[in-house]
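This document starts with one chain, in the form predicted on its own, laid out as structure tokens.
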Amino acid sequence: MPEILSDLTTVAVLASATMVPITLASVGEIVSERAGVVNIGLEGIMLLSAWASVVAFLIGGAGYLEAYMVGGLLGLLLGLLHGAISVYLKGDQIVTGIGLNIFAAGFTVLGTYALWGTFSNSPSFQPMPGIAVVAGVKVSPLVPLSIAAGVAAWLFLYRTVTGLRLRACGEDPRSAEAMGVNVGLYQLAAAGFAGLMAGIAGAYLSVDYQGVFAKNMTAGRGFIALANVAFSGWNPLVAVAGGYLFGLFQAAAISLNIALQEEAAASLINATPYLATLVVVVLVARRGFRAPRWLGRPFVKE
């Protein structure tokens, strides 16, 4: 019994580590979608930011904090680019997001080869130290910060006038404009915030969680974050709980792989978090959560 409890504790703590990138990306995307801008390019932003953070750390001589800043800044710029194309150029938001994902997948592989002579990964390094070690698992400072981000986003959206105006942009931008709200500016800022959070999530994966950049290391976490947005009903507080739930699926898969050590079972076990994501999305669809009414639609002034 003590051994079982120890294993469960390890999985629970590991889930707090695996939840961070999903939670951060989800919270940022909720704010963006509440303003009416959807970005399915979270995966690409996370991947590019993870790569850029490692480049800054290994080649630029940056410290951990500076590497995080590089990842976050790149994410912010990519989010603003997506927002500008979507809001001011009236581009298709889905197509722009897909373009980000495709570009990131190719660029990071070529960039890795150009810098380190391999298509697979960068040299490994010591990950950023944690604030504690519980059950043999490092606890990153980003764990409490990601939870705090969800709380702060909820307070902003539902307890401030600015948050109310932002939500109005995603529900009825014509009415918001009639009330004097600069809809385009709010949507651009929200898209930038989503990019910033995805960038920090990507930097966490490479600099903090793994201590290396590896090809396609985001492994679908951006899409899981999008599923978590729907699962949460576009509520940042619920998204924190959802992030931990999806993180728990990933932590369980990691623990099972270590315990079984069988290559034949590895593929099936690794697929567990994604199968669980599909199940959750189906259940959410049955519950009938309503997305912001103007989500994904360009606003054209009359």
Given for the second form:
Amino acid sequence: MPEILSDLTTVAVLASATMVPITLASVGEIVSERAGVVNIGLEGIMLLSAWASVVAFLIGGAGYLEAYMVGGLLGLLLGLLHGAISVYLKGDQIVTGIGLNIFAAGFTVLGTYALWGTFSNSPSFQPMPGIAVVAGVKVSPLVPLSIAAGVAAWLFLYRTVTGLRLRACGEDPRSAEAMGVNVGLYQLAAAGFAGLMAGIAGAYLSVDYQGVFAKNMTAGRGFIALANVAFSGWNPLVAVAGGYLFGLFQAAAISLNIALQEEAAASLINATPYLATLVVVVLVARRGFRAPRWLGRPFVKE
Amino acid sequence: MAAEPRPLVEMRGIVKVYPDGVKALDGVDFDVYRGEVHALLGENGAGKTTLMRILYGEIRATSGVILVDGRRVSWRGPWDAIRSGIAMVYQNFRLVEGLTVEENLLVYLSSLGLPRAEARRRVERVVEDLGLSVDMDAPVEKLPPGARQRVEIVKALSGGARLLILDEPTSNLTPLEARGLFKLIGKLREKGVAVVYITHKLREVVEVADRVTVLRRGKVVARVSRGSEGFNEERLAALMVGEVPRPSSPASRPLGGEVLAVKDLYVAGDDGSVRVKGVTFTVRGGEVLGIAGVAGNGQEELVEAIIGLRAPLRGYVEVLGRRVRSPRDFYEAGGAFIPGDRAKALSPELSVAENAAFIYYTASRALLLRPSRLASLFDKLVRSFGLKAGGPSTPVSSLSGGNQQKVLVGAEFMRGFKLLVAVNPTQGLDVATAAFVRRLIVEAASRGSAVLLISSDLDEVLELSHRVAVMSSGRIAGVLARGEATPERLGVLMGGS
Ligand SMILES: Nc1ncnc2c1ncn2[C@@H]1O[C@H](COP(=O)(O)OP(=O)(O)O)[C@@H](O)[C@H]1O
Ligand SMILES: [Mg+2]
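Previous: the form predicted on its own; requested now: the form predicted in complex with the partner chain:
Up next: the whole complex, starting with the chain shown before.
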């Protein structure tokens, strides 16, 4: 009995820890997509920020907090870059996003080699110590913060006038502009926010969760976040639940792997959180929500 | 209207060249005074909407200045114009469909920095003042056009607009809704609000305007005030459509046999109402018959019936003695068609050569598309029609409007035809390309083809046609021979009765 209890505690703690990057990236992307800008480069931004914050920590001598700031700042800049290309240069949002992903995958591997002489990973270090408490265990402050971010994003989008104006941009930028909304500015800011959140998610993965940078360590979380955005019906609260669900499945997979000690089963078990999350979120997705109507299309006036 | 020393808004020397090279405005001066209803009259494509989009800050003028209250302004976007009291109601409205009426009003009023409570109070006051009924919680997408327009007007006035721009405000309204609008405009004038009333309908100008500025091909051709001599439908029609060109251009050679026969044709529109009401005419080989009229008087349905796209309710269409029941009949009988909307006629993402082939092979039963044929079609377009494009595989979307029209017209002409039906064939083209397309049409007629030209550009109709039929409310209001057709007489027929 106590053993099961402690197992459940372990799963809960693990779930809280693994939900963070998906949730952060989803919340940021929902705000961006509500404004009409889609960024499928979340994965790439996360990876680059994970790498950069480890570089800041191990080589730049930064503390945990500064390492987070480096990751977040890089994410913000990349998000703004994506936003500027989409909004002002009317570029193809999908192509820019793909570009980011490809660049990140290559650059971080080369960068790791240049700094540490191996393609696979940086030296590991002590991850950021937890301070918030879940089930009597200390976890990262990002656990409660990422939930708070979801709630705050919901309040912003649906309970403030600025949020309403932002949603108008994603629905119908021509009308929004005719009603006096500076559509370009809103879209740029929203894209920057999505980048910032993905950047923090990346820093969390490397500096806070694992204490190492490893090649492709985001492992598709950026894409899961994108799917989570759509399946949550662009609702940040549902997206938090979706992130948590992924965390639960992943925690279960990790516990199962440890229990089984079976190499062959591992990859199959590791894949289940991705599949299971998609299935469940699709099943429970709120029908009332739909995609912003002008999502991903450039807004050209003349 | 008491004369005031200084206009509320003044625009000077406005020039607008769109990115595709179309010169929409060519040095326009325009002003509006407080409490005045100022009509901006002009044919389709005259540049009315462009001028007002500039005043509203949506697009920038290529050159020229705008003054508000005598001070020079430079808008970065509509939000700047809104803050200085200018509001615009677009022809097809600019409301966010996915949001409710109240949310739309809130988006607009927050652009003026009004807090939520104040916004709500103002909206209530305006609704009460004007005696309108507006359902605040309704999603905009559920509202009929009349209600959307009321929302737009409430929106503008609760924002404290001093100048209200209405772009073709009756084009989406039922006659009853239009009555309501005219009453509303009267009330606004009493309150001292200035109104710019964009239209191409003469009757509306005479009904609501204190003053009218007439725009033609991007230039102001006249300014007339109510009470002055020229303020009547006939005179305004003549100003709007321009001078008669010397009646010489189409060759007056003997005409051939009957090519197109339209007999007692009745055609219904999309909404089921009868749009063409008993039209009968013939066009003979070598003849150009022009159809003039204000857009929306049944021309569209007539054309669709002639090319076999819309089944008539009654009557028939024959090309060289063969009944037309489908587009295939039309093309196989030797018909060719230049549609009015080239955006719809071309596939923007496909290449120039593919688009040309698509048109060229319209009536063909060939199965395979040979690459060498594609290349030679493209070469011909370049050589004979002066097409300027990167290469055969350049996507059509990257061509300028003029070059897109050359693809469309060129491919149709290469195919050869006995009958050409052309709708606004030079709309939105630069002067040189427009002249080129007109010459092609005249040449086609002198080779013996019959041409039916439907154009909202009266100059064009008068210049090219042997006879001009005027369409009004679905009927042929009159047919004038070249020489009899003056803008005044056409204006009277077009105004309808
Ligand atoms: N966005 C645009 N890009 C290029 N050309 C345009 C655009 N909008 C309008 N035009 C062209 O500018 C001219 C004037 O158009 P417009 O101002 O809409 O006229 P009106 O409102 O009087 O019918 C037309 O020749 C039209 O084809
Ligand atoms: Mg217009």
